[in-house]
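Next comes just one chain, in structure tokens: the form predicted alone.
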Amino acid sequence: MNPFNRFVVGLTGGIGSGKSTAAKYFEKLGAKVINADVVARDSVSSGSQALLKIIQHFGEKIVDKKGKLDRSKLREIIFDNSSEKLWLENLLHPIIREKIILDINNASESYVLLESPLLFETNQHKMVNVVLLIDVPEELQVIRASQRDKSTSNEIKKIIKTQMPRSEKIKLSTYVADNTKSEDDLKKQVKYYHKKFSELGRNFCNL
């Protein structure tokens, strides 16, 4: 259960599921959306303490000529190295969590939507009241993500393997939105859930 005076919804979904598209629709309807990926990017911006520690650990090769973190190089290092991945997670997860908490506490909307692809993997689900999973079969994830990212099917499958299995996410989620149909269908579902979460948020704040 979340520690806030605000109703928090965790929005998650695997790569290519349409989670970010759903988040945009929620935002248009007036929801306060906090994107965990954006918070993570900001936490390693040029000059940040986190980036300085990353440079100390991995060396100057981890930044480009402008002094910005070379994300692709970092991904290459940690992808098959569990100890380096753990080191990075131990550094960044508390920083990201602290910023998310600050943003939630500063929100004035009836509910806050925490958009996070790794909601369960990073234990961010412990910060929310309910979880909405945007769900599609793995085959569709591969097709959509490879078209969007101009990546090969094998590259997308590798990413999917690093994430929690779809079946586990479904079990752990409070609500599941099927995104196998049209964009209009997803919009209708978002509209329904926005109304539901707004009501739950108002009731939560009045407790």
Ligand code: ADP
Contents of the next structure:
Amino acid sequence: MNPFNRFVVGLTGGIGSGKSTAAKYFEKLGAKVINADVVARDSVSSGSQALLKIIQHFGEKIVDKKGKLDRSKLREIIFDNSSEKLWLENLLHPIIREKIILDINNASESYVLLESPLLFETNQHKMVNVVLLIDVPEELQVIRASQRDKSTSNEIKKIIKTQMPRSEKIKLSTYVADNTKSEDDLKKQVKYYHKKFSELGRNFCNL
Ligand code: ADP
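Output the structure of the form predicted in complex with this ligand; the preceding block shows the form predicted alone.
Zooming out: every chain and molecule, the one shown earlier first.
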């Protein structure tokens, strides 16, 4: 259960499922959205404590000439090196978690949406009251994500393999929004969930 006096909804889904699209609609309706990816990126910004530790560990080669983290190099190093991946996760996950907690505590809305592609994989689901999964079959993930990112199907399939299988995410989620239809259909579902979460949030905070 979450440690806050605020109703927190985890919004997740595999790559290309439509999370960002759903989050954008929630935001338009007035929801407070915290994006875990943005928090993660900010946590290793130039001059941050975390980046200094990363440089100490991997060497100066991990930053570019301007001192900015070379993300693709870091991804390459940890891709098939589980101990380096674990080292990095042990460093970053608590920092990211603390910042998310701070952002949640600063919110004044009746509920907060935590948008996180790796909500379950990073144990962030333990910080939330309910989870809304945006769900499409893998084939559609591949089509939509490869069009969006101008990547090949194989590149997207490789990323999908690093994420928790869809069937497990469905089992762990409180609500599942089917995003196989139009964006308009997704918008309607978001409207329904926004109303539901606002009510749940108001009851939770006794507002
Ligand atoms: P995620 O954030 O889960 O990776 P996005 O929200 O970026 O996924 O959606 C992936 C791509 O699919 C985007 O280009 C988006 O515009 C498109 N998309 C999302 N939902 C739909 C839908 N219902 N119908 C058609 N395209 C969609």
